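One chain comes next, on its own, written as structure tokens: the form predicted on its own.
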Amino acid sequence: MGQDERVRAHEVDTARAPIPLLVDVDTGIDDALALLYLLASPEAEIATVLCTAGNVPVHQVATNTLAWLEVCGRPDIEVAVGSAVPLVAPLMTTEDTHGPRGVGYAELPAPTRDPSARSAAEAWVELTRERPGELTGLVTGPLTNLALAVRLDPGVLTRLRRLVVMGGCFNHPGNTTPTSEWNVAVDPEAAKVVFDAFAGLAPERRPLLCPLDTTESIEMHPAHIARIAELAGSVPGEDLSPDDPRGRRSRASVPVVRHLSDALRFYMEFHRDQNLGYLAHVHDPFAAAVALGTVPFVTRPATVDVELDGRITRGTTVADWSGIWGREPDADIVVGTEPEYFFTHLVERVALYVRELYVPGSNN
């Protein structure tokens, strides 16, 4: 089969019923935006949110997630805590990218409830047993929890409707080492466990991978934040600028807008410090849109493996696009999308949801 014949365009699915989701996060600035986007989406039914160590340690991830769900009006959603460490390697975190608490400059109120009594790995197993063939997994952090679930019950992946992963890079520079992407680099062994488990499954069961090759085209700019605030009825207007003093805080009347703006300002300052511009690569909301089918995207199948032993390439994801290894494809890699379409959709959806949450002008 020729290469061009294997590329598949996925159009927006406007007729789809709500999709039950298991969402595994390491919250995280862009994870927080992804959760807000899912809460705002009628196509999404969040069954539970699972927390993994990554951007910050796992208990901070859980605190962020619980607090953010409350701020966003959904304190009813279960939050389960996963492993505090990767399968093999010591944990590395990235407070320089996401702030000391993982949410930039945002000062979220303390959550008023505790996480679930079951672990994240147990939740993967138990929920897929309760709802076989129904649940889509969305992982926007390291794959540690899912790998532990596979070890508990190898059938967990066959009971998923589909798995969508934000992770990896193939024909694009890495953001952790020259060749590795953060989520995979934190726990390469976990990524390999999950990717290997898909070998031999039917094509419609292959995971959808959203790598840096595509997600780094998802650039959020100050104008997007300003438009969210405007549509949400928040005052005064949000006007983030590279000329602002570092660490300036939002005065937005709508709490979600205020917290989101303060988180994204930190992220934009980080990207500017890396000479990438005053912007934010919001990888995780794009992966959420792929899971829901609310954004057009293009996929190409490949056989994916993870380098574990290389002295300077550990954590690198490798795609065999042309069958050199003699193994069938085990992943569909998202190789293209329409960023302008995505942001128009994201901004309007998030803003209208936030507007309904708060009376404009309140300062809760």
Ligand code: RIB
Contents of the next structure:
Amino acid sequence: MGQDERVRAHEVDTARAPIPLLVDVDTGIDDALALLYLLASPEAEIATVLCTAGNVPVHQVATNTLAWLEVCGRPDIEVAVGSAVPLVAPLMTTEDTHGPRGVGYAELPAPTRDPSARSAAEAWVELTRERPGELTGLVTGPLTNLALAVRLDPGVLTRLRRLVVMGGCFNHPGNTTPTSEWNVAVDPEAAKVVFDAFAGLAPERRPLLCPLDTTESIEMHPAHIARIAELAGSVPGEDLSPDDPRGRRSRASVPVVRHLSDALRFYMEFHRDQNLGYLAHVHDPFAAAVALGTVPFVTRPATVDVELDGRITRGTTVADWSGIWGREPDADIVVGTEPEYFFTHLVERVALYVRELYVPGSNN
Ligand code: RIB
Ligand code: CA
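Now the other one: the form predicted together with the named molecule, given that the block above is the form predicted on its own.
Next comes the full complex, and the chain you just saw is listed first.
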């Protein structure tokens, strides 16, 4: 197949004004890193964080999200609780990947505030009505809440400035079944409701999909954690090693470094157990950087659909790259990026934010 002339390179866009975001998470270790990255990013204004069941049950997701926001200095950000179950499928969680409570080995202080009184689906609808055309939606978990919002008010998607989703896999193996990615596999019906809703919309309204094809190139290694600790002024240094005893805890002087290190150690042990190496695929902060335009990436348009009925293929996302189905493209799929650039950027940004949090004025 010749080079598709619709393939588009997106350079880093430093000129952009702050981007207001609705962030829908299943916190989760990489979701937590995505939230920290957004808090550390001057381009980002988190309007609200919405919680969906996924990596762990939804109330644990909410507790984790409230706790991470608090240790990261932002107890002011609304956290709304979403659906406890997928649209149709029975709930599937993955404590073996993210830990019994979804924070790896981290021992986060219990949050001192409660979630918002409104549901996540109500928040999607209400906030896009209040700020039509302004908000970028970023979903780093199953699409259950957004699908419920679309059912409440189909206009929610066209009121978004853009939608960015971490999810799916196309020309790449799955991480949940041989052909499906976790966020879609947890709630395939929700993914189909959301993807189908973009059919027929203008190209600039297409969702940006960050599939495993690209996010599994975003490999966090112990050296990245060590560099975050060093730049954040945390002591002693963080030197995670595959030779460490399983479950060794960090003694970092800076709390966020300690919690991040303890969370990522669990995640790295999981990846090693899966024969992927002592590393961590940090899917969600990459999707966050795509939403902010702070990482270079390449997209290719396609028509996307989700298998719901296959005996062994349920939850599989399929991309029609060349119009075989006779349907217009309804998504821009992120097919490439520069992992080195991303980590240099993420490590410095997160570390300097954390240092300023604990040593005010230290970045001046
Ligand atoms: O498949 C990876 C995705 O599933 C990530 O968002 C991870 O946090 C889990 O939600
Ligand atoms: Ca996630």
